[in-house]
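Consider the single chain below, provided in structure tokens and representing the form predicted on its own.
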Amino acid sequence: MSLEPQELEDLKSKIGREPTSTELQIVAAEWSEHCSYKSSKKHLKMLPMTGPLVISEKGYDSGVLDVGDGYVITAHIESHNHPSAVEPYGGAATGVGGVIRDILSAGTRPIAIFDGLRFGDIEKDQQARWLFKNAVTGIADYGNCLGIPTIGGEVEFDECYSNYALVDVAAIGFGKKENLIKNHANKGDLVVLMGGSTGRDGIGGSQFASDSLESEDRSAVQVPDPFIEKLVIEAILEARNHNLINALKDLGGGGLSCAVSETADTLGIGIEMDVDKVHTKESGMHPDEIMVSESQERMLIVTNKKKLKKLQEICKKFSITCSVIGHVTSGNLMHVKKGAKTFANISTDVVANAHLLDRPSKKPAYLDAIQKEKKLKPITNLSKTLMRLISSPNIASKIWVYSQYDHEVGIRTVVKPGKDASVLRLDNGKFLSAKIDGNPKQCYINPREGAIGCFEEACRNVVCTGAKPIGMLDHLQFGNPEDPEIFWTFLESLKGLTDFAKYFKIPCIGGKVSLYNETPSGPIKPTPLIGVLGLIDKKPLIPQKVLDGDSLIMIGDTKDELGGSEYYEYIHKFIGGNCPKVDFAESKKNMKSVLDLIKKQLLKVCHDCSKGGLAVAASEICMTNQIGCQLSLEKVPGEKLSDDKKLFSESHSRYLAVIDKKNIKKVEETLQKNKVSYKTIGKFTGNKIQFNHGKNTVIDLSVDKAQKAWVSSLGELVTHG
């Protein structure tokens, strides 16, 4: 039980008496940071959350966007950080299960999963390798068993996550607008719990996730069962088709305590329930345990007496247990009984609305201590440096991860993992592009600009497929919010995301705030993770084979911005420098130009420039197409810089476009018309990756050798250490 002394006094004052043991447990779950967002809720309102495509309804656990022709997509993102740090397989797997049920609760079928993963330094840390390996397996097993493709994500390693894990899972759903659940309830309606049995696993999970991780409380980790989840999905969708659901809620954080209180509060009703009617995994469970258990694969349904029989028939057909645990009452009380005895009788307005905090914030002292720039030891062998970067854990191919996922099941996947963004085919002839991105190194050096950069990078990735960004999800992960310096980094990141979202008119359709991400060795770096959804009306850019003689055009300026870059931190072990900043006007021009070129079908490949800079981005095109390149550094658009800075700067708003030479003139006409900074920097030919400066060859690498290191290094590291 994790109520602060002042919260306990506040509760007593609101209800005018001493709370019962069960009431204390219910309120502690709902008022936990994980469920109530008491530290962040006031500030999240600054994000733009409406737009022409956004559909808002009472009680949705996921965001909804209208994609035309009577269809909608839903999207949500969740984390399972603390559980995954303790038990990575089960923690990560149940993270998938939870976000899938959030999609289901709107009445849409889940069609895709994405994961964003963070672990310690796997080159040095055996524990980090173990966590990584098992979290990936948990996600793969759960998604594969459900038959929902895991089609994208990203992975990053940093010492700040030592003995810890950030496991973020996003999901996308699809359905007809007319089938969306319109949450409502009338007095006398029945409250039904369906799905998995309630057990002692996951008890107090939301409180466990709302504090620093200092103990391995395995009882707080839920046990996954994807086979029940699959049956729950099908049963809910069939019940939806028969119009049997008045209201629907996933049982996630806080279990029954939160599902019942939030449903009642949102709909302005009361609910009376009997814990004896809850189907349990074991006998003798106390009402307190039943109310705060976070056992998985459970949904709460409000239906009526006429519809109950058909609902029960559907559950029986899918071999799912469903129990009528209560009914809707007038007023706003959450009345929890065991038989005739009352264990809790408390206003849902009190339970579901924790006192919101206005925490103090101040600029962290470490930011003033970070060196803006320093003269680094010159590197003579840049070929060797590029090889080191290509095979480094943060840049190496993530094929070891996504090859474990079934990313083709469901036959919607048009562009698979491993590209800039993944693309799904929709039933109305349109396509949905999606990507998630994060960059804790840059967010540590400059929380505001770093967060904007994550947002813009995710936008660039979907733009590279020909999609216009239509919505975003944010997952804001920070340390202890009670520390004013950490809370300042949270606010700065949020302000940056808000500025970018408003300028580009990209609404935030959902998200998650995860705080108290700390271990005994200290807080994690600020880690906002941004998901962007893009819509393609006609045809996505599916990368074509790059052939001898094809040209490479670079769009966007390269600047002296290597703060937080892989080159500075991985090669030079230097934390500092100028964090890349997004020029909003330049970003918009470049995005529009790339979309124009794709629409005119003038590009063979479009790839964004991010981690590792130009050198890595160009090498990735060469390695995936098994062809060499000859590129001229003096032609790179932007500031006059040293060769290593041109190669490894991570400036934003940059794209590499591969063009058949017959289309060069048309491409240049479009770019000139849009007043975009660009240059043809070279061509593809031979079997070597070559960067030249005048007559001097600065980098000379065999494509085969580079590709072998890029593809195999991560898997070898995980398997053999």
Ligand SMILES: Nc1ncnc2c1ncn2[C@@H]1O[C@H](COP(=O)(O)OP(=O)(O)O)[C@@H](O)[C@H]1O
Second form
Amino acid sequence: MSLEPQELEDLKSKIGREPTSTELQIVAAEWSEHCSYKSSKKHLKMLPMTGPLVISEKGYDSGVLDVGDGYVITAHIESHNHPSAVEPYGGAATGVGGVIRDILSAGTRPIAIFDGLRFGDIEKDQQARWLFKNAVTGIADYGNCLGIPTIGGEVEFDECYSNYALVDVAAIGFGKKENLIKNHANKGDLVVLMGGSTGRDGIGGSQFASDSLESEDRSAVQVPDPFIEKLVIEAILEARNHNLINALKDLGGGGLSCAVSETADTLGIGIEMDVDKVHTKESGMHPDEIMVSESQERMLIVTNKKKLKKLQEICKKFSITCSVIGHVTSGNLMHVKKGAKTFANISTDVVANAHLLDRPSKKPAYLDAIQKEKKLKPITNLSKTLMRLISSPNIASKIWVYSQYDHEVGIRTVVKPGKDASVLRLDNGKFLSAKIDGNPKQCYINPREGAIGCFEEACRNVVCTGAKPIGMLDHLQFGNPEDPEIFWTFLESLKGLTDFAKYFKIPCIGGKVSLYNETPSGPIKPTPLIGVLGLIDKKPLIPQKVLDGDSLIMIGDTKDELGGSEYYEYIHKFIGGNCPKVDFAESKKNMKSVLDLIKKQLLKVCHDCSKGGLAVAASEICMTNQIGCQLSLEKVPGEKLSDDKKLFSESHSRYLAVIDKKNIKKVEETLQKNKVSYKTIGKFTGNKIQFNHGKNTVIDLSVDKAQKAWVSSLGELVTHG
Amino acid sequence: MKVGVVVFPGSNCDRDMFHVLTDVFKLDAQYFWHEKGLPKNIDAVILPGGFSYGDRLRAGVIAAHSPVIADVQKMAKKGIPILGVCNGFQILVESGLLPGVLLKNTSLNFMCEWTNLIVENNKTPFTSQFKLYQKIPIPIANGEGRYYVDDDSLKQLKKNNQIVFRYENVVNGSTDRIAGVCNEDGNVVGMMPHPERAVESEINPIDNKPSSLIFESLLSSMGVTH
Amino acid sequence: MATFSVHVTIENKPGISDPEGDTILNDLVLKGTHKNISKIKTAKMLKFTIQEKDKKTAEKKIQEICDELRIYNPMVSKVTIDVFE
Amino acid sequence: MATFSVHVTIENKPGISDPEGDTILNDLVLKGTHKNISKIKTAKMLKFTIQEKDKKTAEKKIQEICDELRIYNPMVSKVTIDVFE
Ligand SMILES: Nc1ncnc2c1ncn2[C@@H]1O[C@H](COP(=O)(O)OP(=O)(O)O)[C@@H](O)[C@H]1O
Ligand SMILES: [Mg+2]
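After the form predicted on its own, can we look at the form predicted together with the ligand?
Entire complex below, previous chain first.
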């Protein structure tokens, strides 16, 4: 763990002397990219962060939204990429643990987990399969043990992640507004560390996350202990109920160094602490190790002498250790002692505020060439193509994953995983809908439009349940930011997200930046991941059984936008082409119309078109309902295109709606009134998925056969190779 | 009428169960922490699901040594209705209150899915309102849910009518598709699926009435008319 | 008093199936190039560190603990105890 | 060719914590009457039955299998291999 030479100079000039070794460690941890956001912070400010529902107070590690009637939800997103790439089980599990503590630190109970998983090509690559399987088990073991349902996520495979892993986890919390922790502290207050013991495990983790994998630090392996985390959650919430917490902070990257300096800095206080008071796993740990250890399942509490006894009783009840490690002082110094001896005594605004950088950026050379279309080999048997797509790892059902996650515990899950967004019921009678989405294939071809596409897709998923998007989380994952071309892709994505967020008035309520995601063969594709939260005041759309005679309406235009599509990449092995672009006005109109229709209870099912395009989206409705469908390609709204492009284009802003015959008129009225591009393109009947063009049958697939492949192929691939 | 919900370190379906008892069935429910005893005036005891002690060593085995279990045992002898759900079932088995053992699912994975149960014994305090062989759509969520007994014990179970629930289909490799059993007297029942997740129509995509009968049965056994 | 390390190996009794061992064998090992493996059995081990006066007592104590605390479930598992100094 | 039984013990490397062992010790064993236990470490064992020409080759083969199939993650765990005839 070390500082860059100029950072060291900067530190020396700020404190006016040579730093001690402990100070160096503390500052190096806090000034690492992971903790300080030094490359990104200046730019992140462009995102809109406020809105009528956003509650922002100092010291929250998660975003807070007012959902009415005295209730709030909190949300946060994190990744654990580097640790998961070397120890997928523990890395993924402790990733869940970390994001849960962010939710907890606002004083809310975690009620849902999401996971976004990305690995190399599991069809060819045994290492990727091993990473995937173990990451899933890690998330399952951790979330299930906590009793927090994992209700959604996504899984994607792409060669750009070979020998690497992206493990993103998001969490949602819920609570009463009055119970939010109002972070404050007074001189003389006590600083308490509670939870797991501090050990040598995970030393240097945040530095590790900011280095590329080659310089891997083996001590950064963390062993998950969900049992302690569960006890920590219950103890914190009980202490909160007794009003014993003045300020609360979770320990994550940078360990005590970050938690103590950031708490002191945000509250404008000083903290004096003694490393001898910290409960440790092993004896003989050096103060530096104690300060930067990233041992899991720990929380920092500021309380006072009067409240301490009750706090200790609660910890005792749950058999978790809590140590008074220090107290609040006036001034702004972080004073670290071991017994009587001082090891660090440094101003917290120096520690907590790294020098922010203005990194150079330059448009990558590859981008112009890659958007050119290529002449593809014509396909004679599109039924076979669709079957291959349906069984492909990126499109096949993810049931093998989410059935390992307890997604029912907490008895809130109204719409379960496996559809678009999942929906939770809230205590005030409203419903919360959420989904995370990424699309590195599109982001690689066009970083700006790709990022916007992820945002719109997450919105679409939430809209399909009848929810209005009220907040967004972004997780920006890129390679080495010191490379101007990579930094350019970061900025482009960020600008795209900002434009979309502003146009739709969806505030960004939190996020995370993860840089230096480099695999042995180069940087990952730009991988922004967007989480969208939606609120439903009255009734969600719970998908109803599709019956013989129901109609299929398609909303939104299909365009010649197959760049980054599964059709180009999986079937034709072609990376490039025209990336789908979101037309903001059209997107808004379509969202609004779908929400109108759902509110009027005119839809039985609503599903968005994404990966695999219309062909896959329509097949998914057939397969989940075990019913056939007759579709007419000539009716598909949009540009004039060849059949394969109509089937597999991944244009945004498109929805498929299943409608009972008797409601067709009313539906059309609404759509016409809103001037939306739409058409009735099919009718459900029989047991075949059939796409016709005029009199020609272009695709003819048995629903049964397709469904079997869709449901089982991912699990088969993982378990039996 | 008081129902005790026992909470162990790591229980995580306690609050769900409490909600169902109090908000849905208007029962007077109360939490009891595993370190304390149970008061005499309790009319029924429920051991909820979760991961007591993180499922370490074996699901349920550490919790089975909790102080509260001695009282649960006494109440069982007195004929008071006791229900263990999921981890609660595992605890009852590990403390010897119910026969058999719960092993890792044959898939080796945690399984969370909806399945159908068949009521095989409608003489227990938790099944009296069912028709025999009635079907219950209900979710399971467990990693160690494969019920196992050897052939002789299975004969005993059948002879004493101790098999309370079977899965309609083979779900996880359980002996004879057993999903829930009772003690010889019939007042202690354990089941792997989660009835508390299935009694409200809002979260039950199939039919919430059958699962509700588990709680209706309890009410009727305690002499409460609903 | 001396310190002993006592290894308790818990494994399924003969006749009780071991899906985990079977899976490792069939889906992992036999799929590879190693055809000369005919069986894999899984077991769990607990390594106790105990203070006792002699080896014999240490073994006896650990056996007692295993039985009393149900470290293994006698219905399906058996234990083997090995003491090291 | 002879038949060997090869025991592979997989446990966390020294310095890497073992929450399961800690829980068994603190919440089960030490809550009882057995205060002379100071540590419990858990491990997992796989017992392979292998056909090989000699003990040495059997051990080598099994080590290879474990590494190649990632039976354990060397970042976290260490293995001990014992061969019996
Ligand atoms: N890693 C995962 N964890 C939990 N649920 C998942 C995961 N991956 C996919 N799912 C669920 O499977 C369904 C389909 O996912 P996805 O293909 O990403 O949907 P969409 O194309 O609508 O974004 C969703 O309900 C999603 O939440
Ligand atoms: Mg979707």
